[in-house]
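In structure tokens, the next block holds one chain alone, the form predicted on its own.
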Amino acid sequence: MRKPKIVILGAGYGGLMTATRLQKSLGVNEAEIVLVNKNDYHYETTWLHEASAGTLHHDRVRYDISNVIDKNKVAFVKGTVTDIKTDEKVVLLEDGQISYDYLVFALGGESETFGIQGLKEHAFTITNVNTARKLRDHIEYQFATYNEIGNSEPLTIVVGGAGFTGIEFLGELANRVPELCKEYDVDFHKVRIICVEAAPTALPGFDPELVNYAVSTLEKKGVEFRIGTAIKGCNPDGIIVAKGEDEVEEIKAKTVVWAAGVRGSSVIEQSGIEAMRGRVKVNPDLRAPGHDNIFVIGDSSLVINEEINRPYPPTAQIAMQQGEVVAKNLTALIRNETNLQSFTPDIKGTVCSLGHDDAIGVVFGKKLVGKKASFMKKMVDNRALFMIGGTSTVLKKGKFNIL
């Protein structure tokens, strides 16, 4: 009798959690499990801002998938997903295809530019290891060549977006800039770091007292905030922002970083599964509506917080919890059990770093700032490593520079 085949698309937080939990809950004779990922490594998305600023080497943010999966139970396929044929139960790859009985869609999100002209062509993003490496190298090159070309203009870096990614990147960048100035003999006062945010506040939805702490801390390190300012365009020389109802202003910058928008996967949309900006409003058991054999988790899933009638943010914490629930539900389906578990996020806390030695956060309902919050951030990072890769992964990749 043929074993049912489970195909997991994506080895991010949700996909890898699903795979590692399934390899523990299912016997080798119960199901065939296949994990598909573009790269043969997993990267910690929540660490990319550090690699992008150059405060953490890009190799530190990733580890080999082969180190955490049981090869006797999980087959790994390195490939790029291009489409899903739901009627035929087939996943199309750039160089082949894979059939499935059950599918877990966990490919992660994509940068959302909201149609702003020039962003895709001229702005850097913080979306994967390669984009982080490109941004780090570009910033260093700007400092290395600044004095050579006799530039009278300030060395300006613009960050679009003051959400979590933007603020955490700014925290690392503000710490890195003095080091770059010293290394390349650039006058610190000739460097400008400008954050542009369309919303009326930085870190929308976060505790106002903590937001004020974050903004004032970064301002003391030289970051300029343009809150309530919308970017209208981007070009090789910088950005165009709205100034009043009919006026615009040009901000010249050789480095523009877009950190303001995330959407779900475009593969979801072209597969015909009902979605909004690549995100599927999943059923309570995390299955896609109308598709009893397809689960959607991570950035491409949309779960409503009934208390405020708004979607939960697509975080690593939620993706990992979803992976655990999906593994339990798949195990139940494989064993012909009918009761599937509903997913309810258990938000233990939220911490936003402001560099390696500072942070803000709410943990178990308590507000934290400074070194205490920074300590909790590192504990959260290490916990994520442990939950997927165990003690050995924490020892190899964990963060132990607590102070």
Second form
Amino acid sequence: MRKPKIVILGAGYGGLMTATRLQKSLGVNEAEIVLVNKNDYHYETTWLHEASAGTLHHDRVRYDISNVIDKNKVAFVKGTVTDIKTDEKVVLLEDGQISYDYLVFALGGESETFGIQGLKEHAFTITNVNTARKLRDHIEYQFATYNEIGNSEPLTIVVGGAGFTGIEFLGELANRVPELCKEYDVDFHKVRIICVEAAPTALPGFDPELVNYAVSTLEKKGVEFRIGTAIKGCNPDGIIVAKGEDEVEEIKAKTVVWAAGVRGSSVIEQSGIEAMRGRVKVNPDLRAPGHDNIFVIGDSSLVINEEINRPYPPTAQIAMQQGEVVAKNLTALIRNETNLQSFTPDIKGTVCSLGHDDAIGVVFGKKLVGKKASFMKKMVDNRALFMIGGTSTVLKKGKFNIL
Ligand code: FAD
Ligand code: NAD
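Right, and the form predicted in complex with ligand NAD of this protein, after the form predicted on its own?
The complete assembly is shown below, putting the previous chain first.
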């Protein structure tokens, strides 16, 4: 009899967690498992702000997928997914196609520019290893050429959005800039780092005391915050911002980083599976409504927090927990069991780094700042490596510069 075929799309936190759990729970004769990913490496999306600022080399944030999958049980296909034909149970790749019986959609998120003019063309994002390398190199180039050009303008870097991504990137950047100034003989006072945030506060919704700590720490390192100010446009010379109805201003900047929005994968929309901004409001067992053989997890899924009737923010923490549940549910389906597990996020906390030696966070309901929070952040980072790749991956890639 033909074995049922499980195809997992994406080797990020959700997809790789599903694959590594399935290779433990299913026997070789029970199912054929195929993992598809654009690159033959996995990257820690949660470390990309470091690679983008140049405080951590991009090779430190990635590892080979072949190191963590059992090749006897999981076949890896390097390919870019372009569409899913759900009626025919086929995934289309840029070069080829793969049929499936069960599908796990875990292609992660994409940057969302909300149609703001010029952002797609002129702003950098913090999305994957390529965007990180480009941004790091661009920033370095600005420093390398600053004196040569004989510039009267300051060397300005704008960060759009003071959400967790924006703040974590600013933490790294604020530490990197003095090093770059020294390396390229640029006067520190000629450098401006401006963070533009539309909401009335940085890190909207987070503990105000911790937000104040983060903002004042970054301000002491030279970051200027423009709070309650929205980016309205971007061009090769900088950005247009608006405060209220009438106050419109142009900020000149050779580097604009857009860290102000994420959405689900555009492949979901292409496939016709019902979604909002690329995110599928999944059933409790993580299947897409109307598609009994398709699970959607990670940043392309939407799970409602019933307590506040709002979606949970998309995080690696949730993507990994979903991967574990999907592996259990697929194992049950393959074994013709009908009881599938419902997914309930188990949020252990949130820690936001402010560079390598400082952070803020709430962990198991307890507030942390400074070195304690930074230690906790590194433990969280190492835990993710361990959960997917075990001890050997932690030893190769882990963060041990504890303090
Ligand atoms: P991802 O881990 O992003 O993986 C998606 C995978 O799919 C990638 O390997 C990608 O290459 C691949 N892929 C995408 N499109 C295609 C395609 N068309 N074809 C083939 N392959 C494709 N969350 C936390 O919980 N804690 C944190 O501290 C934290 N820090 C963050 C810091 C930063 C700078 C950022 C940007 C995010 C952070 N997050 C954090 C959020 C977290 O990274 C995401 O929620 C998480 O990565 C989502 O996991 P995922 O499996 O859905 O997607
Ligand atoms: P986000 O959506 O959480 O934050 C975006 C920020 O940009 C918001 O504060 C928003 O008010 C602001 N904004 C939106 N439009 C704007 C505009 N036109 N001009 C200026 N500001 C504007 O996005 P994110 O920070 O990229 O986070 C994405 C997800 O990843 C979230 O779920 C977050 O929790 C998670 N994440 C977690 C961590 C962590 O736990 N340490 C780190 C990074 C990201």
